[in-house]
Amino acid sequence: MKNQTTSLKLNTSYVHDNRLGPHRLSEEDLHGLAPRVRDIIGEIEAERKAGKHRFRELPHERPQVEDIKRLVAELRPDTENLLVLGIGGSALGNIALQSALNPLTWNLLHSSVRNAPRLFVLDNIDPVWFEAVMRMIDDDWGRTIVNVISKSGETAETSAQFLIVRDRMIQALGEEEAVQRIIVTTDQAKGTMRGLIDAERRRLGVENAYRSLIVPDGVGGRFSVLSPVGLFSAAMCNIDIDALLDGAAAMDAAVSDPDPMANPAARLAMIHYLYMERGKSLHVMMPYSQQLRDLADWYRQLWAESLGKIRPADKKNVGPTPIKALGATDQHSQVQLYREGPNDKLFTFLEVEEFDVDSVIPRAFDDVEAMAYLGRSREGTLGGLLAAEKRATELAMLVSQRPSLTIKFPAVNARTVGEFIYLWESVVPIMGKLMGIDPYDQPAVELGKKLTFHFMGRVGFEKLPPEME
């Protein structure tokens, strides 16, 4: 997958290897596919002329950039608590940029060091969890920004923490400075969080409340983490965006290629594709990377909720189940199943060339060979070790005949975060057509969110909803 404009590196050796036996795919395999993928390529580029595939305008028009950068230049010098209340798409892309692109440790650094906020994603409603952030800030509302994503304003777990939390800034500042203090990224026209803060708006008359950013109409959650949804809460704790969405444009260029055996998108699909066509259903994303353990939360939300769906032609339940894993950290815990459990599974690792910071182990007991060897070897880092053990892993993994992939990045930056993102949502809607499925909606999510208003005592959900009848 390397060319002249992107940096990450796909290894498929290990799906074509001779050793797998019977869970071999071959070249000839691709290829057969091929012109059927090389028709899609071109179907979706057309679709894409019409106004289709929005996500995929993302890193070219960069809308509202220029308004984050500004908004951010005013917010983040006094600011030491940035809360986004998400769930879903409107929260994982955040988490996953922070862990990936700042210290793990974020939080914990002193603000001197940070020059940016401290980032609390509230992507759930566990009460205990909750209140425990709730005490971290409760003396501090007057240093803190709350960011509220909801396009449709109708999600029923961040609209009850913005009303607590907006009621809590009340108590705290006073209404008035508050609603300055809350950003609501949702719907540019329609919807009831809009009609709430344009209200509100009306009501107060204070020039900056409820400040909005904007959803862009086409983009669903789970691909919006390159909108304003994912770059806000990024700029404000010193994400570099715009090397985040030039990784994107750059990977664009590659996943257009009209020819599917160059196209890194729709090589992954047709392998993906192929070997669910064999049975191998179970997609297990294994990052040898902690920085990189929250993309793989990510890729998990945008391969189900995309892909797992009824088909229409023969009302089918069809789509792969993706699985996360962690390198070396489920060595431990689930490559047993892997090697010896069912072969139904295909395996992607990330791997990283160069960390930004590596430890030596040092030399030491050399009578004891269990721990001399450790310091003795020319891996001699805890990189180095790393490296090794997903080295070994693989090999493990061929020996039992289970395939796998590898995607490498030469390190871990905002362009190479930018570019991944962007490949695997680009394998999204080659996957839907090969599928015969439509990636972008998700209609059995619905009925929870009827029950959940039914139980919650709504107006209008009184009743159970039909489907329960």
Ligand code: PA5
Second form
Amino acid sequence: MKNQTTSLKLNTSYVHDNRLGPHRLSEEDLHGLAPRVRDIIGEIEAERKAGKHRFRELPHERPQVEDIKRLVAELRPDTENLLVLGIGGSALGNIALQSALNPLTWNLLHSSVRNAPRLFVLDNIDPVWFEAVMRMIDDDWGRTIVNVISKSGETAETSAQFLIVRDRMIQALGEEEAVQRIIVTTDQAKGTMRGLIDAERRRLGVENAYRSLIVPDGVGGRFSVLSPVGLFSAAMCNIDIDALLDGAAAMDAAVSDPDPMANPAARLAMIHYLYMERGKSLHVMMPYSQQLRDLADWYRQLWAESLGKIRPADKKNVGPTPIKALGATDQHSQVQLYREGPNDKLFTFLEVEEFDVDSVIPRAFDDVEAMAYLGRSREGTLGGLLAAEKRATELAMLVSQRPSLTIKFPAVNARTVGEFIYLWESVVPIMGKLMGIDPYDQPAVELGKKLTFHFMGRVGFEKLPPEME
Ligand code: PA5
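Would you generate the structure of this protein in the form predicted in complex with the named molecule, following the form predicted on its own above?
So here's everything in the complex, that chain up top.
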């Protein structure tokens, strides 16, 4: 990427390669769209000054970060379990940060190695899973902090979990101690959760009851990972949240570049949009890194919920379908389809140049070539093999005229992950404007919520919603 302060590298050569034949996008195709995108970048910058696109300001709001750090410094030393209750945008970023930036075996590590709590993010209401996690906490509520995250404070799944967990904590610890162990991340002024915790604080008169962190106004769930929503659990688990925000801030400079050809968010938006126009609306993100796997899950929500809409201008149903795949695992599951199935996909590979650790493949069985080459190769490490497999897959795709691009992480660390998150978030409003839709709403999820209230007997929802008639 052009901006010297960012370290992710975007390689789009297998979008432009002649071997793609009719599936190739030329630089001229991008230049054709560039004037419109230049205007869009200008519009977004102007709207940003007027208070829109609020997520763009998050890397710069450092006083809030100091508040989080103070709370973490107080809580972390005596906390063995951090239980996050949230769903969708109130959980996916937390999960992605933890798996990218801490060992995937974090919860299995001895507490003296972790020096921070185990993290459980309960982003579903499956009772078997829920109770399994409760057993892990094993009545150790006195060393557990619960972070309830809900911007609206209305979400049935999170509210149900909160009611159960609060009740069990009160039974174990008594109400006065229990409520000091519950941190609520929600809107500053609006919503059921806000009203409830304010009222409970008044009722209880306990100083640290239901302490709260704020989901900033105008920042929707799927854009909130760099706000207290994602930062609190990350900081509790020793993730360097300053570096995360520094990476995002550096990317802010890069994605503010008015030149669409040099602006990485604009370039990604143009490529995705032009391919969608040409019938490739399945967008596969395929990290060749276990650490980055859950970032692809986070991206899936960002892309789907932001861009799958009815376009107001013509009432047409529009939107790409994001797909998550994992290299090398899914080479043995998906690549057959990707190469020989319909040519309706654009692939984004995530590649890591240098893994934190690597495992040398020992040389053995010299007379069994199917084994021997692995240890003999110059690339004879698991990281080397993974890199070779990524290279092999992108070339195999190219031979089948399947376009792909690569985002290269020099290393997976808080800074590069911050860059990545901010980059994709910034692609979304450009895509929204190109597609003529509002990327910040999610009207289609409302009906399901109302029907759930109806089936669960919530007062005010006795009748089926009018859309059902
Ligand atoms: O991105 C979104 O807006 C949604 O996925 C929400 O995050 C999700 O529905 C949970 O909402 P809330 O945080 O209000 O409980």
